[in-house]
Structure formats: structure tokens, C-alpha cells
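Consider the single chain below, provided in C-alpha cells and representing the form predicted on its own.
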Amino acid sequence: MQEGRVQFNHMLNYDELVIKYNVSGPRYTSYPSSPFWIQSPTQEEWIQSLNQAFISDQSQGAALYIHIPFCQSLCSYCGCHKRITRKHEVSKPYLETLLLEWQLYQSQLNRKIVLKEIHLGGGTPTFLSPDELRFLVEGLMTNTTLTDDYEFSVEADPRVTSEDHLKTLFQLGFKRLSLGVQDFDPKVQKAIHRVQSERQIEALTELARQIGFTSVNYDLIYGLPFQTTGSMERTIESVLRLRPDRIAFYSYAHVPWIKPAQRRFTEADLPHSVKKRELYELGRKAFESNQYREIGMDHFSLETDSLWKATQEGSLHRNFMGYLHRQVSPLMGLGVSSIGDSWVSFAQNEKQLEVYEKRVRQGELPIARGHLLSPEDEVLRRHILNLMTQMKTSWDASFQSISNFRDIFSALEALQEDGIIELTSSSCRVTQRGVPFLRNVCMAFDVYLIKKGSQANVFSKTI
């Protein structure tokens, strides 16, 4: 092999590559991916790994993810863990349990916790009333301190988010807002059961900026039922007019065997493979023509946003919440289904609300599953994170001791033949041609995937 030389397989054009590499694969918000977690930490091991993260040289404060599972209606595209209800009386007992869980962490870690970030996700965090949000956040601040550069962020459903919600959140320290837009086309909205007007999004965006929010993100999805080139163009034109600071342009993950609500439409209603990728390319070109920069995979930001600055500085990070402008460790998860990450260990809470609440009220950390990373896991995790954030990674001679090394290198050579990466004996770099296939490049380093083979019934398609 001639090092650093891209060897294009001229038999395959771009559309043929899309078809070839449109296979089932992880999104790599973690490594190993959660279906391959095999050695869950005990409560004691999890606390020990958090304490180690707190005292590491890199730690300058922890991150806290809080999951609010409640939604008033079911969006059929959604793969998140949620509970559909219009009974708002469920909120207060849940918040009390969240704060009990936080008290368990505070007592078992035996330290005054310093927080750098809080993220409210769901579900629908603005299912909670403004008073309930205040009750939650003020409760979290008990016996807790904040770093000088702390950041609070929140996801919001425009259909249930009021001016009082935004004012209360801002008073509590939240300055980053993420709005679930998905698509503005009425036919698409009806199919995914997410009907909301462009005017609603515009009004909420303007209001957030007037109140003082410094960053507004829009979540968009391509590959939804009944999306066409024309409908996507109209949605993107509207988004560009409203000019959010960030855009997350996600690929729709069609997994009806896992999420039955997705059976509201059939695969015949979905744009597939080449057509689906055309929708992304349409968006990418439009965003880049309007001063947005592509960030890693599926994300865009203005140059004034911290995501772009982190890309330039090499500090971009990726975890269960997507791309972040910095790595904050440890990450602790509160609430049903939440996931924590100490870098050497993952821990996920119970997914059943009643089981979660029962265990917390019994004085237990409600860990249901997780994974203790082996030294090899840590090495491979770093390579995959490098690819996801920098589009390149490198290694030394010791990398040859990794299990399945020959399989890894063979897969990389095949990717090089298709012009997807530039490969040397000690590094690989994703080419511009290869960016759409970033997940496939990461899959080459995934020893668990290599050993397990096809995972068609676990993961969504990569394209």
C-alpha cells in the first residue's frame, strides 16, 4: 500500500457508494454502543468511577443530564424514552424522586459537587410548569456549586412552551434553547403527528432572543415520510429566514420493530437510500451557502457559535446529547432511562417509571444496566471519538495488539479503495467524498460489531 494515497474505485459512483454503505450501524454517541454493553457496574463501582473522574486532571466540574419523560402527545418518528399523558399531576411526584436521586449521589460521592453544565431533555421538559421547573432547578442547587463558565441548556416543544417558561428558565440560568422543528410541511407533520406552525417557531425564537437566550438550536429531520425535494427546500428556506445559531439535521431512524408508533406509515412512504441522502445534500449546500459550517455529522452552526469555534480549536466532543463544544466529565444522569458517563463506565437508569421511582425511594441508585470499559474499549472509544469530532485518528505500533486488528485494518483498506478515507500504516483521515459515510468508518473500529456480525434488528441505516 502506498501511504496517504487515496485509491478511488472508479467502478463506483457516488450513488452506488450510498447504496453499498447504507447498512445498519450505530450512531456512536457512545462506544461500545448500548446494545453491546455486557458488564454493568455495581452501585459501588459506578460511584468509584465518578469519584475518579472528579479528581482527574481534566475535570473542572461535572455535567448533569435530567430526563423529563412526559409528553402530551405521541410524535410517531420519535425514538426517545417517553410517557404520553395529559395528567400534569404526575410531574410533582416525579420531580421529588429526581431530587431524592440527586441527594443519593451527593451523599454517596461524599463531596460538594461542582457543576459545569445542566441539560434538561426528554420527553418534553416544558411539560413541567414554570413553577415546577423552578422547584427542580433550585432543588438541584442545594449543596451544589457552579463553575464560573457554567452552561444550562433545555429542549423545548414549541407547542407547549410559553413566555413564562422561557422567562423562568432564563432566570434560573438557562441560555441555550433547542426547539424541535423537524419539518414545516403540513403533510409530513400530519404523518409524524407533530403539527406546529412556522409562526409558532418564529415567535418562540424571537421571544427567546429578546429574553436573553444566547443560543437557539433547531432540530430538523431528513428521511421522514412524504418528504420531497420541494418540501425540504421550503422547510430549509423558512429555517434560513429564522436563522438559528445551530441546526441539528438528523437522519430519521426507522426502527418500527423497536418503536411501534412508527408503524403509522410504511417504508413505501419514506425516501430511501439515494433519495434520502439527496435531501441531506440539499440542506447542506443551502446551509453552507448561508454562512453555516458543517460540524461533524448532521450538525451545522454559524461561525459565531461555540460549536464552530470548538471545531477549529480541536475541543469538539460528542456524547449521548450529540455534539458539544467541550468535554465535561463526569456526566451524571438523573431520571428514568438517563445515562451517565464517567469515561471508563456507563450507567443507565431503569426505563420503567414505576420501577425507577420505587428503587430511588428505597435508597438505591436506580441503575438498570451499563458497561465497565476495558482498556481496549477505552482505546477504541478514543479513535471513534476522534473520527466523529475531527474526521481523523492516528495510532502507534501498540495498536496492533488490539483484538481483531487484522479485521479493522482490512475494513479500512476497503474504505480507502472506495475513496472514503486516506489510510497510512498509522493513521486514517476521512476524505470529503467520505464524510457521508462517517458512521461506516467508525464501524471499522468497532470490535463488538465485528464479532457480532449483522445487526439489522438493532440499529438504523447509516445513510
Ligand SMILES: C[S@@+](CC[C@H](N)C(=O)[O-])C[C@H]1O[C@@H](n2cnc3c(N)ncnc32)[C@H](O)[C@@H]1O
Given for the second form:
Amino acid sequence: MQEGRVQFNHMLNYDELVIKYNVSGPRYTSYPSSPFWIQSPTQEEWIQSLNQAFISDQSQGAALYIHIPFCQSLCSYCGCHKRITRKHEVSKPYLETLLLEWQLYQSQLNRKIVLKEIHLGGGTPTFLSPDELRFLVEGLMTNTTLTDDYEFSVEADPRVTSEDHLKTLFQLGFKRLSLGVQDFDPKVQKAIHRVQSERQIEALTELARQIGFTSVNYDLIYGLPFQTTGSMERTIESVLRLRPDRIAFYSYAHVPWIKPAQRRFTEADLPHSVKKRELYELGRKAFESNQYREIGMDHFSLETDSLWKATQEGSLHRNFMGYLHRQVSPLMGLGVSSIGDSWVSFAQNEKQLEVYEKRVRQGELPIARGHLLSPEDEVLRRHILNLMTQMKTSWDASFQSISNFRDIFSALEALQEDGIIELTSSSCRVTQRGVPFLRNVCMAFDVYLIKKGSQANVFSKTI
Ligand SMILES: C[S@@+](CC[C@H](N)C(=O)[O-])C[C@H]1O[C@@H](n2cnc3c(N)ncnc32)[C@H](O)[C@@H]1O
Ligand code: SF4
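Previous: the form predicted on its own; requested now: the form predicted together with this ligand:
The next block holds the full complex; its first chain is the one shown before.
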């Protein structure tokens, strides 16, 4: 950043850029972004697009995302799709529905499914007991085979994850663990209604490594209420001491009109724009001085982790689960609100638990919405994915036939004037100074945003 300030001192300085580009915008875990999905596939179209993806599958196996929506208590910042309950009797019927949904896929796809990846996310997968986790994974494995290089990963809330959970998950084939850490500061933890000790995280991390997990990720968030430079320094110091293989350093997405629990703290307690970005920069510098590498947007990994190797080899991928070290297609989503991706189509399940369960029990795939990509969507999706994973993209003369080509190019020229990208007639590359504004660069290619104008009430702020 310092280098940028010197080189571009005839332009806006860094703080002015942060203020200028801190607008509402998508996080680009998909393109088109889900609020712009307009062309839902029918069940038949979805199955057909999955079959097509299986036929052209380079990865020789599919990925499965399974959503466990239950959490024992509500973290007030949370933007995830969850249901808060302490009644553990909800789990068994839900797991039975998940397995029914899987059987629907198996019969409708009419093929023996080979899986390369399973991701258990939520909500809180470790809300389930170890026996329930075993019931789920063993049930999924009926009539399913795995590739030799299969990988299973799981998100775990440290407050409800036991030694028995980790041992069972490892026996079932899980080697990647992601722990929700968020922040270690007691005042911040109280404000976000998520109190957990450093000792708890340390014990689970050590245990996971002893058991054999090969990659441990910590989720952290910057921009939470009461975070200060001092509190963030202490959190980062603790994280560095525990040395996870990966760190997801998320920008707090403040969307109280969608997640009313975020109104439990006042906006005046949140660090905004320049202050918020300073917290990220503090983390970035500390991580990079301690052998971590920045991956795409908001992620860091040790050089020994596959995420860094993928960045080097150009195989880094991004989807609804964040950054992944490889692209596995197709992705099928099981469970309430889960999203599947066949590259030419997205399909999202019902978000209401009762509606989801009812539709599956009636023998229907519970798709509520989605999007069949047009050829133009596919081209723009590729450019946005290139930018999010490689910080650059290039095109040929046919790109000029994109409907909003002139708008795209003039937005790119404006970004170039601010020193955010280097632009040629057939390529653009994000500069070092431009990295914090990666979402804004992707927005230049987003024809839906261009057509619809400002979406202040849909997306969180880009900084
Ligand atoms: C499903 S949760 C992780 C698993 C588990 N439920 C837990 O909290 O430990 C996924 C992650 O999303 C992130 N997250 C949730 N709400 C967010 C928000 N509003 N802004 C940014 N990140 C958020 C958190 O870092 C959280 O760990
Ligand atoms: S952050 Fe995790 S544990 Fe907290 S409410 Fe969200 S999904 Fe549940």
C-alpha cells in the first residue's frame, strides 16, 4: 500500500479511495449473484444440467454440500441460514430427510455417483451428536463411491465440539476442519453474543492435529462492534500463536434489513470504512510477516497448505463455500437453503425447514429458485472468477459483443484512472494498490448491476 501511495500520489490517496469505493456490492461467490437469479431451472432442467456436468466432468467426481441449519444459540452478527434451537430431537427427522433427498438424486440421475468432496456446513454440523454424524455419512455412502483423492471438510463451532465429535469425523474420512473463532476479545465476544475462550480453541486445534486432521482453518471477522486496533492486535497475536493452516479473515457483512439480530448492537459501535479497512490491513501485515500468504480476497494460508499451492498452480476456485483449492463439478447441495452448481445452472433449496421437509417427503427435489446461465452469463462468470482467484482476466475480440460492453469498458477505464487496475484492450490486472477493491473490479463486469443500478438494500458494503 505504501508503494501505491508514492506511485499514485497525483490521484486519490488510499483513504479517499476507501471512502469512494465503499459501496454496496456482491461478494461474488457466484455470478450472477443470487439476488439477480431470474431464470430458475425446472427439476428436469437441473437434473439434465447435472448429467451434462457429469459427462464433461474433468474432475472425475462430484462435490456434495450438506447444510445442517441448527445452532444452540444466536450469534448476533450471523449472516448464515440457521435455526436456533436447543431441542436436539429435531436432528433425526432432518437427517432422514437429507438421506431421502440424496436417494432422489441417485434415482433421478440414474447413475452411480462418484464423489470427490463432501462439505458439511451450517449452521452448526457439530450440533449433531457423533452417532448422528455417523448415521448421516454412512447413509450418504450407500450406493456411492469415492475417488482416491476424496476430501471431506467440516465447519465446527468450538463451543459445541467435543473430542468424540472430532474422532468420529476423522474416522468417517474428514481431514479438514474449520473452526468459528471470530474474535478473542471479551468485550467484542459479549457484544456479538458469542463467548468462547482461547483455551477452548487451542485445545480443539491441538486435538484435531493429534487425531490426524491435515488442515485447520480459523474464521475471523473484522468490522465487529467494539473492535479496535488494540483488540485486533491481541486477537491476531493469539491466532499466530495457535498457527492454523488457513485463515478466513471475513469483512463483517452488516445487513440488518435481512438479519434483524444485527440490530442488537448499535451501528455507532461498529468500525466503518477507513477504520474497518485498517483492521484488515493490520491483520494482513501481521499474517504476511508470519509466513502466511494472502489468497484472493479475505483469505490467508501457510505455504504448506493446498490453498497456497493452488494459487501458485492457477487451480484456485471460489464458490458458495469460499475459496477452494480445486474446482470440482458438479456441486450438489443437500438440505434446507443449500445451493448446487452445475456451472451452467444454480439451484437453491427451500429456505423454510418445514417446506423443505414436506417437498422431499413428497418425492420432489426441493428446489425453490435458481438460475440457468445464458451464454453471456457464462462468459462474465468466467471473468469474475478469474479476477477473484487470479486478480486478472483477458478476453478476445468476441467480448465486444457482450450487451453492455461499453459500460464495462468505461467502468474499467475509471478503475484504471484510480490506479486500481492496469487495463489493455484485451486484459485487465488488479494492481497492488487495487487489491482491497477487488469486489469493485468484479462489479465492472456485472451486467445485472449495470442494468439495475444501485442495490443499496441488497448487498453489504464492499469494504
Ligand atoms: C456457518 S458459520 C461457521 C460454523 C459455526 N456455525 C460457527 O459459527 O462456528 C460460517 C462463518 O461465516 C462467518 N460469518 C457469519 N456471519 C457473518 C457476517 N455477517 N459477516 C461476515 N462473516 C460472517 C463466520 O466467520 C462464521 O464462522
Ligand atoms: S455464527 Fe455459526 S453458531 Fe453462530 S449463529 Fe451463525 S451459524 Fe450459528
